[in-house]
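Just one chain follows, in the form predicted alone, and it is written as structure tokens.
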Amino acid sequence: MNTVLSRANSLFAFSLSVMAALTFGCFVTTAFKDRRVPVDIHVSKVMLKNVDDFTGPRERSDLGFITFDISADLEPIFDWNVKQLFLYLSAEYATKSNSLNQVVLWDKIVLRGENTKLSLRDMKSKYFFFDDGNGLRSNKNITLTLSWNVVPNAGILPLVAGSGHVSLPFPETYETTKSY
């Protein structure tokens, strides 16, 4: 006959199967939702320096500094299945040596229940905007894009690019001042 342990095992396995099915059902309710929102990015200052690169041979590399404004309403992204958003501003550009360069300049985590109206003014890059050479000087097409990862309660982690980006040229000359 069935022992107590065998019945407990059956009950546990059935409960686990039901919970897995419910979790999958919850995931399906938000899996196909469009999580893009309009983003407004404005760049107010661009500065370029040529600095020593200590990672390799004694060469100099380009270091860019950007001051930017970002505004977006992230409220439509949040629903019952979103724990947080990981926002990041990235720069994409092409050089002679690389057809695609991607650099993350800034990031922020927005938790559920926090202010979802993003209105940031005169923000500076959080991370260095280094190029492994001189690919930033006179580059006419550097594109800034705000993207985010949606961290759900159940399901996959979608990577979403905001609908709105800005392309900007970098200066042809290097700055010689000490401050930014």
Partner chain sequence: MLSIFKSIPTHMDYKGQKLAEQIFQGIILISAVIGFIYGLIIQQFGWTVYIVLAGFAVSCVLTLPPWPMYRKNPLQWQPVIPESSGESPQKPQEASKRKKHK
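Next block: the form predicted in complex with the partner chain, after the form predicted alone:
Next up is only this chain, free of partner chains and other molecules.
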């Protein structure tokens, strides 16, 4: 502590230790918070096609097109330990060949500071809804769920399933549009 460099070293190391303790305190204040919010999903249109799927081994696979509305208020999730939310809409269903299928149809990143009230109308899916085979036709029950990943400043990244989901059957024939 006799020279400037020695004092500066001591001061800087102490500041960093204090900063680390504050970050841990920030994590502790939000560690056990419930990150679920009610979500409202509504599907307006579903169309089914049977096309060549070059990523799979078989000849033709089912391809679904969904038009949906989402509305949710994400405001309660954001606090001083949340940097951004990664939202994604996934479809879950069962077929004859696979007992559980999960496909991500659409995602969005919501940063802190952006508008947190989601009210999206007539959204088309971002990613292809391919099935592993032909299991989408006449499928009685396909469940769409909005889930999110909370990205914090410090701590664990919880994966939270949204509280609202909608189940819908798919059309029986190809190239026909079913409206809800």
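Numbering follows the first chain given and starts at 1. Take the two forms, find the largest set of C-alpha atoms that superpose within 1.5 Å, and that set is the rigid core. All values derive from a computational prediction rather than experimental measurement.
*Asks:* Kindly check if Val4 and Phe68 were placed in the same rigid part between the two forms?
*Replies:* They fall in different rigid parts.
*Asks:* Could you tell me the angle, in degrees, through which the smaller rigid part rotates relative to the larger one between the two forms?
*Replies:* Value: 17 degrees, smaller part relative to larger.
*Asks:* After aligning on the rigid core, report the distance the C-alpha of Phe14 travels between the two forms, in angstrom.
*Replies:* C-alpha displacement of Phe14 between the two forms: 6.7 Å.
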